[in-house]
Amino acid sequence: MLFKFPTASQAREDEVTPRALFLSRRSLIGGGAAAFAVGGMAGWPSLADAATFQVPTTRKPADVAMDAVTPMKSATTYNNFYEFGTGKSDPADGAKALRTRPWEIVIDGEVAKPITIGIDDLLKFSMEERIYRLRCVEGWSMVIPWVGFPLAELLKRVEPTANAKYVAFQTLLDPERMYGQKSWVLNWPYVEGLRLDEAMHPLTLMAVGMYGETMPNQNGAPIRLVVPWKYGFKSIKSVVKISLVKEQPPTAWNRSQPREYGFFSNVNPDVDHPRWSQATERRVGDFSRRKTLPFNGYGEDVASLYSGMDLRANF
């Protein structure tokens, strides 16, 4: 099943979508951020077989109304994946060594039904296309159409217990192929975490593709997390383990540099990184900078998660 999530893009759909998929759609208009309609999909990765589609009405903040989807070439050649080097172009070449079959994710911890699930079974989940803004903590941003399913759908299968308060994630550890793991940049393997309510939020996605195609290795194949209201490093790539836990789990960048990278890492233009401002960002492909939106523009959907919290202290 294929959906499209609300987007702020005003580009023509045939400019930002694989043409075969675009031509297959019968677009309808719905209302509100939660308005979805079911569409058919013969099976991943044959996205071009989609028969029906709906484009919900979208809220467009004035300063992002002209968002356009980032070209796929930019999104696949300018990215961070330190397991394959620290340069922006390093992953596109280095990640060719990554083997994505066979692939399994262990889901354990405070759950009633721990499982180990293979990628082929994960690909049987009902898929959605969601166009999200991606904001890097370094001050650059993109707009990317992801293909995946809500993380909540996976977590419901393992039945979290009352003790589950957080969700911990782990990336593959394979220093022979992921040669960046031989460096001292971080304490490997890469780990991340969310509060359980963040993980269960409908915007939180497990992505298996982008731009209507299978996830490229350099972007986190075969499956990665996408949390659009947080800085990009929270969206952990090449996930092999998900654990539901009682206590706040360690995270890679917070463990490495706690003064600079907090556990929550919500996009916040009012809380600067110690070494640079977060008030503005540069959209990849643009020369000028634009204002950064609180929660990356998703505040109407997620701000209630942090009601009463000091977002400066809990950065």
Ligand SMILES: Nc1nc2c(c(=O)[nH]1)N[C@H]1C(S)=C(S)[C@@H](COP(=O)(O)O)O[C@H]1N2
Contents of the next structure:
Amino acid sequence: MLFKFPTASQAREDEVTPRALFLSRRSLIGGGAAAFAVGGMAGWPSLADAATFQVPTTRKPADVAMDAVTPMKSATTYNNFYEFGTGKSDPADGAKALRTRPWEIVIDGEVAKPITIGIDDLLKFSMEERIYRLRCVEGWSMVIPWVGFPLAELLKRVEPTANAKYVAFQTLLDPERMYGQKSWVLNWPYVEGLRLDEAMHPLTLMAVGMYGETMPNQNGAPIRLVVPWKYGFKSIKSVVKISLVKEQPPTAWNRSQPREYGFFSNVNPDVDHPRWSQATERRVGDFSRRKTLPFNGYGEDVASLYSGMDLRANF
Ligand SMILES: Nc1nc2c(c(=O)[nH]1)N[C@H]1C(S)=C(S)[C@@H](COP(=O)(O)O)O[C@H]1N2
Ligand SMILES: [Mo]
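May I ask for the structure of the form predicted in complex with this ligand now, the form predicted alone having been displayed?
After this comes the whole thing, all chains and molecules, with the earlier chain placed first.
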């Protein structure tokens, strides 16, 4: 199934939205997190009606990186997806083998209502377009218009218990198609984790598309995580399992190189990776480097999650 829908990023906001609605939505912005946390705006059709609707434009300045959007061609040909090889151009070709139907996500662990939910039911969630910066720990970055829904919307449905402190994510294990899993680059399957409050944060997205189209396989079809204030490797692709857990879960890169990759992995220009300075980055398509922003520019929204924490020790 291929969705193609007009996207807010391709037009000015006041072109794609009736003026009155645009203005009332602007005033909603002032409502801040409370208004934002409500999720899909009543009246917006779901992705199921994709052929006929506008993706609702975003509601908070943080959801729209004010930098130029990276060309789709770059974002779909320069990838990290080690299940399909370690070269940047490997996934664009190799991930054609990935089968995204049928596809289910198991949500289990410390929840009152564990579920197994199919991708086509996830596509009925109310979708938003979010234009986020993506910063890889290797020192490059992009600006990508994602289509998806807040992870919080999904987690609320399973009713996390009081024991749930962290969320663990898992990528599909399928060495026949994900041939990179036949070599010991990482201890497969790729796993990631967030603290529950990070997972519930309104900026944290489950993305099913980008650039107004269904998620390309190389970008983590049919559904991947996007956590814009953390290094890109936290944004785990092709997710099949989400577990609410008591203890901090293992993460793929921390397990492989604990000295280089911590659990939190918040973008931080003051804490260098042993092999790469994090002070600056190169936006894909640019010649010169730019300064890296604390929390990738989302500090106003997320710094409070870490108040009192030593960000150097908790890298
Ligand atoms: N399962 C899985 N998820 C993954 C990776 C991976 O190798 N396997 N690479 C990560 C890294 S290092 C980055 S920078 C982003 C890249 O996402 P993109 O290719 O959509 O830009 O995906 C992340 N998610
Ligand atoms: Mo990365």
